[in-house]
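Here we start with a single chain on its own, the form predicted alone, put down as structure tokens.
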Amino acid sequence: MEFSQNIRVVLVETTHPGNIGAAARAMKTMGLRRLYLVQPKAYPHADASARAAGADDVLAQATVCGSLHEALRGALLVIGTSARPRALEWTRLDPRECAARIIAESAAGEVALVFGRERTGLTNAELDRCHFVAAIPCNPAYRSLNLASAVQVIGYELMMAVREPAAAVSERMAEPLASADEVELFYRHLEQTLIALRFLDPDNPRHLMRRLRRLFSRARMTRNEVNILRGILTAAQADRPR
């Protein structure tokens, strides 16, 4: 199997045509093809093909979706990409250990690759998506990253991981693990469920649902992990007084 046949690229409402099609000739430098664009500023567009320099197939194959939960519908492992520091952070992984994991975990199903604006990047409920941020070592002092530059990156380090690879990233393989969609289902759920038992407050919610993701995103849930926790959600639900 062509190493990157299961790593889709995400790149969220890109404001510039330019970028996409910049991207699209950085992906295909590094030998990756499948594009999602999450609601594009302006696309298809002359500036993505002109910037795109000879990707164009890249660009023709492209995936427009409405959504960014769209672009990750079927994804086992998402990776974001952030250069600002948040103030709950999520496990980060440099670009070399990113491209390990992705190319580790591509063997068994779907990877998403999300980039965000140029300008502002990924927020933080986009985040709450991702299993792990990606953050690219960068001079403090002046953290301009073009977005096309961040996927050639990324993109240069998986391609190095095919050719060496590092040590096997531990991960529990005996089981498919939850998709994207199946784990936010699952949250969706559980903040219901906490809403009823009155243990979370949605006037007054805090830090507390993003702090269970970032709980069960290190735990990396197995599907059948997954239906065994809304089951209990589900009891605690039918269990409760009226």
The other form holds:
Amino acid sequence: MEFSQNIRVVLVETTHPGNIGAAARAMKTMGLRRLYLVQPKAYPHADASARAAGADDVLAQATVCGSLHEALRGALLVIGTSARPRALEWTRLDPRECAARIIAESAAGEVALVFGRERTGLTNAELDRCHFVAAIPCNPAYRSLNLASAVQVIGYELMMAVREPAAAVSERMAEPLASADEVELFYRHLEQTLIALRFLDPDNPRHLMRRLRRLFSRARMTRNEVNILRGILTAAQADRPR
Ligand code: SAH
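Form predicted alone already given; the form predicted together with S-adenosyl-L-homocysteine (SAH) follows:
Okay, now the whole complex, with that chain kicking things off.
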């Protein structure tokens, strides 16, 4: 099996078509082929084709999606990328850790690697959809790489990880992991239940859901475990005094 078969690169609302082409080129040099474009501003476009150079096959096969949700359908591991250090941290990985995880988990299922907009990156709500956030270490006074450069760096680490798979992330689940969309339904169920139990105040939610997402993301839940948790939520709601 080709290592990149289960790996999709998702570009969210890219403004400049040239960057889409350059990202396709960066991907192809690193053996990645599956490009997903979420609401690109201009695509197809001559600038994209020009910058793709010999990677126009990756470009031609790109999947255009109407939403991030659609682009993540079926993914078992979702890793976002961000240049910004944030107040409430997501679990962060450096590109090497990120690549080791992707190579380990892509053997068993679909993995999505998500890149943000040129000007504003990914929103917090979009990062909430990710199990981990990968940050490329760089000059703290100027952290923001060009989109295609970021794809290149992570792609390079994937290539290196394939050549020498890290033993550290070789823990493999015997049961199937829950997919991104199944986990999303769980979070919705959890939130509704916490509101019903008056643990979560919808008018003042603070960071509760984000913290819970971070906790469950670290656990890499299986489909079975998600079903058990949802069963508990249903039981908790049924038992609630009216
Ligand atoms: N001002 C934006 C920069 C966006 S750069 C921000 O704060 O996020 C466009 C995209 O390239 C980012 O969304 C991210 O996917 C990727 N990127 C750029 N620099 C990066 C870095 N140092 N680490 C990880 N991803 C980076």
